[in-house]
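Quick heads-up: it's one chain on its own, the form predicted on its own, in structure tokens.
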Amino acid sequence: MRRRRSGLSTRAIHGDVGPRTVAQPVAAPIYQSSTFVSPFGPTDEVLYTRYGNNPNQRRLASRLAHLEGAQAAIFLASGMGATALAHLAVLQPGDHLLSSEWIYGGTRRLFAEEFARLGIETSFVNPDRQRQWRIKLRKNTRAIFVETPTNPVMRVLDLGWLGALAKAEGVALLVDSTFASPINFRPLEHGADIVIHSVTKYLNGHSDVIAGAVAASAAFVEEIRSRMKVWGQALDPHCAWLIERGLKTLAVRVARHNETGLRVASWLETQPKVRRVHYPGLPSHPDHALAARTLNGFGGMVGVELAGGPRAARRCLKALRLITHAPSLGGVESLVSEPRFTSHAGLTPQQRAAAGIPDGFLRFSLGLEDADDLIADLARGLAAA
């Protein structure tokens, strides 16, 4: 009889459900140890926290692999560390990377500056122009990278045809799925080879951990692990324990984010001082039909362009009392930031405008507060704007 696959919430809480023993702790202990008694002989695995095989690290990796439908996963010390090592596991000097233009500013800098120093060239493509993906492919192209939904305008990319293209060309498709989390979207089910997360955000969900993760085939994860041992980006056991605790509520948290996001975005769209709302759950969003077809929920991230521009944005931010002006996202508390000063500070105003991020753009990460209270706070901010 074929084993029934558990639901997402069950997987987030239990991972691979197996037999339990008497006196087994319900909550896993923290193995706050750098090293463990080693076996005799060269064939047995040496447990060493820098190798990423501490019991807390292993439990957490297994949990994410089950959520993403991957063979294996690995956690690292930051989202940028995960992005860097995931790419360096498939790219070598002389290789070419094809990347979406709609990506986090730190990732773009990694590709354009640091990878260039290593002899890896990157070309950027506007995902709206599908023909450009084929045109910019080269004989030495080894990987394609995209974010979906994108930061901060929440564009949703169609991975179906992009996955088919990558497979036909024999290149790896890497997808940063931080904004969706495995609850709303699982890229491997849509043709991706590798999934990247900034675990700092939704997977942990409590604004108290910095971490990253990669889920993929077992062979690929081992490629990352071999590099992690050298580059030193292993996750601390206590951080792993905190993330595992956060994962247990991931499904219910994301469901609340989805509900609040749609309600607040719909209200914002009716406000005269708001020029445009970027939220895939709204019919006005350019990718609404695709999002409705491919996502399990539209998330808690909302981009807002105020009619009054940067000055109105500043006044709005100063008037907010409940929503905290701070970078990052995905926590239980609502946050707001200006991408021109945070995620996309490395771009020129012209580059940001071309990416749909004019000065005065506000990015809201809506938390788990009551939606009525968030709307009241936003009304206070807009009144000041």
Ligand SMILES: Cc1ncc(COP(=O)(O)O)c(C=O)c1O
Contents of the next structure:
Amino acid sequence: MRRRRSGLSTRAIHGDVGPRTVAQPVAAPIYQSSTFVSPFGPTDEVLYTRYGNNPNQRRLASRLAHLEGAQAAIFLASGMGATALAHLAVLQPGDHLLSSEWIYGGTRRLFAEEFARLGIETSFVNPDRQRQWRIKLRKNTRAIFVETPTNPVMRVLDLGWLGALAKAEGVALLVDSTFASPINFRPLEHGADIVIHSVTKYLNGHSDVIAGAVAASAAFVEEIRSRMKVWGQALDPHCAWLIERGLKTLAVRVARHNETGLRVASWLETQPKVRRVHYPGLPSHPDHALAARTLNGFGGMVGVELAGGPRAARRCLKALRLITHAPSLGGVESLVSEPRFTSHAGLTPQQRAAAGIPDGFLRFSLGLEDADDLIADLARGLAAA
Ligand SMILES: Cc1ncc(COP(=O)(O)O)c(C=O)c1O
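Next block, the form predicted in complex with the named molecule, ref. the form predicted on its own:
Everything in the complex follows now, all chains and molecules, and the chain you saw is the first one.
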């Protein structure tokens, strides 16, 4: 009989369900050890936490591989660490990277400044101009990188088309899927080769850990591991344990984020002081049809432009009591930030405008509080705006 595939909640809680032994702890212990006893003489694998083979790191990796439908996964000490090493496992000096223009500001800096210093050139493409992907491809292009849904305007990209292009050209398609989490979208099922996460966000979900992850083929994950051994981005075992705890509730958390996101975004759109709401669950969003077809849920991230511009945004922020003014996203508590001062601070005002982020743009990460309380807080903010 063919083995039945478990659902996403079960995979998030158990990973691979194996045989149980009496007195085995139900919650995994923390192996807070940098090193492990080795046999004398040569060994297949030296166990050392910097090598990513501590039991807590391994449990997590197998959990994410199950969730993304990947052969393997690896966790690193930050989302940026994951993005950097995933690319460095594909790209060499002299190679060319084709990147979406709609990406996290830190990632843009990594490509434009750090990779440039290593002799890896990046061209940025506005994904709205689909032909540009093909036009900007070069003989030495080795990888395509996109984020979907995008930060902070929540554009949703058609990976089917991009995946087919990458395959035809023999280049790797890397996708930062942080905003979706595997509950709402699994890029490998849509033609991506490599999935990257800032685990700091939804996967951990409690705003108490910085971490990243990559899910891909076993061979590719080994490429990353061998680089991680010397570049040194291994995850601390206690962090890994906290993330495993967070992962167990990923599916129910994301279902609630989806519900609250749609409800609050729909309410915001009816408010006279709001010029525009960016949420893929709304029919007014440019990618609504694609999002409805490809995502399991629209998520908890909502972008808002106020009619009164940056000054109204500042007044609104000052009046909020429940929603905390802080960078980052994906946690149980609602946060708000102005991308021009946080995630996109490294961009010029022109670059931000080209990415659809005018000054005064507010990015909300809706948490797990009662939606009525979030709406009451937003009503307070808008009254002051
Ligand atoms: C989409 C996205 N990718 C990557 C990162 C970097 O993650 P980390 O802060 O865990 O290094 C962020 C951080 O905000 C992000 O929003």
